[in-house]
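Shown next as structure tokens: one chain only, the form predicted alone.
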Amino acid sequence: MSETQRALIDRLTAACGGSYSPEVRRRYFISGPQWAAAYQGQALFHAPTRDPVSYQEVIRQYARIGIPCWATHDTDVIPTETLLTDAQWEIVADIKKNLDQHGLRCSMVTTETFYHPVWAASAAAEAPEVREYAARRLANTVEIGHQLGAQFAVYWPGTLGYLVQGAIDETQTIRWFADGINAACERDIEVARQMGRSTLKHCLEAKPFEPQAEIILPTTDAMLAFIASGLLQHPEMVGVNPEYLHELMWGAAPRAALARALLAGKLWHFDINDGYRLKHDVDIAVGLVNPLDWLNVLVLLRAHNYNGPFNLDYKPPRTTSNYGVFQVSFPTAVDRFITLWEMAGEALADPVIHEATEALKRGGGGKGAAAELAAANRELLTLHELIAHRLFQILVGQHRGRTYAP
């Protein structure tokens, strides 16, 4: 029965058509996280629905699909008890061997500072021994990243907050959090010098809530303010890793958050997924909920020459089998991203959008009082809606003459 069902999945996947070859997929700076492929379908109220998957299998499958880069938390691949011991380097060496064997690069490493009970009060807890342990863990991840050839380190301070008000001093907690980032950057400078490599790009990832009720640094804007606060010893080494859904969760416009990060020169890494406003972190694959918004996001990034990674930070649905994770979920997620990226290029080159945009920039030529200026531009402003309609046409292929019979 299982083989029969898999054959059905394969046949219908092929019937969908429109897939890219692994060679084409490798042209894009797309990274596949260990945690996304190894996610077993568990949640707060839900038991796992899939079997565990090793990093060896994830790397092998990413190579087969054509995902060129791999990313990981430290504890995704190294047990907590093994970290900071000599035994961790045996695992790191085996990961490197597997990456080299399958032609993948490690693009990013990150430290798990949210799951283990030691982080119950965050990595910036009141207890100095916890903060000292956190600093060692962060510095250790930097060393692992250099050994694996990573370019980026990402920090998600998911427990940096509280469930009950008044329990912590927020200003002191932020200072302690800065101490951890400073320790990572200092170790990075030292290891990079020893190995003759560039330092990593350290990227902060914000989230408005969950698992804590109140997060102290909940948005990309908060992270940008933190970087500029004067608390960091090397602010030039620290940027942001916005996640599409994290900005959407609190009701914001991801494109606007990305624009502010671009203006600050701090948009270095981007987690891509999809979901819903004002709800939890469902981590649906890119383009399955908000494809038009995603097209707009990629138009912005292409227009401003973003060349950082696109990290597939999503969770295959609990209803997807282990087989389906690599046969359907990841290939289709990559292909939707590539299609939307190429559509964004079409939008930037589209003569209708170009002419409408230039006309709006020239203005109506009015002079004098406010009423006259408003009258001079009244008709031109209709072009805003026309541009939006044109983007929809590009999304569904109508700009190529596609129509639907009544």
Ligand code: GLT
The other form holds:
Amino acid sequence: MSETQRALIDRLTAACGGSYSPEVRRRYFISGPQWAAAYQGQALFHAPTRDPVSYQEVIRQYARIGIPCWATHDTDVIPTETLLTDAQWEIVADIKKNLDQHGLRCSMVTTETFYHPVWAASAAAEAPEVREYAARRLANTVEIGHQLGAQFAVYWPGTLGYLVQGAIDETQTIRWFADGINAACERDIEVARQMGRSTLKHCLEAKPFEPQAEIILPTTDAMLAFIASGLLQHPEMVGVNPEYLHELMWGAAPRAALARALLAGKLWHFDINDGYRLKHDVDIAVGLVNPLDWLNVLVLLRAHNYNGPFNLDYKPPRTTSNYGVFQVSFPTAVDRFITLWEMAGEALADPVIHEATEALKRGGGGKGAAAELAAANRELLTLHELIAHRLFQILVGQHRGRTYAP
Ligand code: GLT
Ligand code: MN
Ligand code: MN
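Return the structure block for the form predicted together with 5-thio-alpha-D-glucopyranose; the form predicted alone was the one displayed.
What follows is the entire complex, opening with the chain shown before.
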């Protein structure tokens, strides 16, 4: 039965066409997180629908698909009780062996500061011992990152917030949170020097709600303000990892949020996925909900030479099987990303968009008075809508002559 169903999945996937070879996929700086592939479908109202998947299997499958980089939380691969003991290095060595065997790189490491009960009051909790433990965990992740050859460390603060207000002073909590990032940067400087490596790029990731009701650093803009607050000892080592959906969730235009991070020189890492405004963190795979917005996001990033990782931080839906995770979910996510990226290149080179944009920038002339300026640009400004139409055409292939019979 399940063999027949798998054959059907394979046949219909092939019938979709449009897939890229693993060699082509490897040309893009795409990373696959351990937690995305290993997600079993569990949530507050949901039992798991999939079996556990080991890092060995994830690494093997990413290599087969052509996902060139792998990323992980410390506890995705090392049990909490084993962390900070000698035994963790045996696991790290085995991971390194698996990565090397399959020609994958570890691009990013991150510390889990949200799942274990120790983080109930966040990594910047009142108890000094919890904060001291958090600092050791963050520093330890930096060391693991260097051992695995990573370039990036990501920090999603998780439970940095509250369900009921008044018990904590937010200014104090933010200071304590900065102490943790400072400890990670300090350790990074030491280890990088010892190993003759560059320091990591430390990237802060915001999420506006979940898993707390109120979040203290809820947006990428808040993270940028935090980096510039004077609380960090090495602000030059710290940037942001915006997640597309996390910006959309609070009602932002993700593209504008990315633009602000670009202008600050802090857009170093990018979590790619999709979802809906003002809903919870559904982490749907890239391009399945907002393909036109995604095209525009990639136009912006290509136009500004973003060259950091595109991290596939999504969750295969609960209806997808273990087999489907690697046969359908990951390959199609990668292929939609590549397609959108190439389309973004077409949009940047498109003669209609180019001419329209240049005409808008030249302006309609006219001098001085508001009414005269408005009149001089009156016809020209229709080009805004024309450009939007052209981007739709690029999305559906009409710029290449694709037509629909009435
Ligand atoms: C968690 C979160 C993601 C973050 C991960 C990195 S953890 O899955 O929802 O958006 O990128 O810590
Ligand atoms: Mn994320
Ligand atoms: Mn998310």
